[in-house]
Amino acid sequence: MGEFWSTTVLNYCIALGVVLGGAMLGGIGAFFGNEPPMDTMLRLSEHLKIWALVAALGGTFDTIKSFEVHILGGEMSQVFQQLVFILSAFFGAHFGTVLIRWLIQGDL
């Protein structure tokens, strides 16, 4: 597999990760802070989507510096290469909330 796909594949496990373990992990804080872990772990797993994205990425400033850069410079591959690792990540972390969903309220 090439750099590019296991580039993809990275980012898509960090964000999922990400958003998964501090999910849980915050559950468990919750349950021990005399909180309702599974409404903790609904809201952590909405609001860790946007750093569960950074994390993936490395920091949303190289992206954006990348962008300018290559549509400058008149690279298209690697703007649409950029764009794939952003959607790739992107899906990561929506999965991540999709299964914290679906473990606490039985449905998707």
The other form holds:
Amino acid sequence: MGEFWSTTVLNYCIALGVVLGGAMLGGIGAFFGNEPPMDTMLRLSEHLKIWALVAALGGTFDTIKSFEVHILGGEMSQVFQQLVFILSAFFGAHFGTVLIRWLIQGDL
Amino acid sequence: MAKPVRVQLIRVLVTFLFGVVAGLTVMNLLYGEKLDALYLERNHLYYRNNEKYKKIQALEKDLNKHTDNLTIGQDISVEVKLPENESRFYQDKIQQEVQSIMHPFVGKSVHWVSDNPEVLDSLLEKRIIQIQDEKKPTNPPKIFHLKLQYLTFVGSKLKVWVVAHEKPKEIEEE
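Moving on from the form predicted alone, kindly provide the form predicted together with the partner chain as a structure.
Time for the whole complex; same chain goes first.
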């Protein structure tokens, strides 16, 4: 597997892990803090989505900076790669949220 | 040799902690729904309790408004209970005396008196009533102590039940 695909899969998994792990451990925290655990998990999965994306991409500024550099340098294939990384992270985070929602509400 | 043992121990400890977290997660997933339902039920009960409390307060306010206008009427009714062996002759006299003691309460708010019944109680408890037997004017007067037993309001009419005890002779002499 080339570096491009491995990074894409890695971004997807990181974003998915941040949402799932954050929601699960947040649910445990809610249990100890006298709050409804499932409801907290659902809320957290929605809130963590954007942060999972940021965490998977390794900070927003690096990605924006690389966009600038590649667009100005005329390397459109690199710009496309960055877009794919962002999309894979987004789909990972979204899949995590959908999984949590499915687990709690029973529907997608 | 010591270092690998330490590393091994740390690994065991971390694995144990991971197990704890995994166990907690599984427990949360199994019982989370039930807990959520219980929290929901609790919040619903809090809400309903608050609603009832507000309703009670509004009703109390209405009741206070209604009762504040009522004042104690002139016709204070007094029931006197005497000891079994005591002559019924004294009953009317004590009744009259108690009515005169109660007279300052005429025109006072029913609400105020019903909120502070201890005022009536202490007023009666400190009174000593002396009654002279009219048929035997040479005899020393009988001395009675009073104690408030019950107190009721029917509209603006105050009714009190009083128990009268004769003061013992020994204490009298002291």
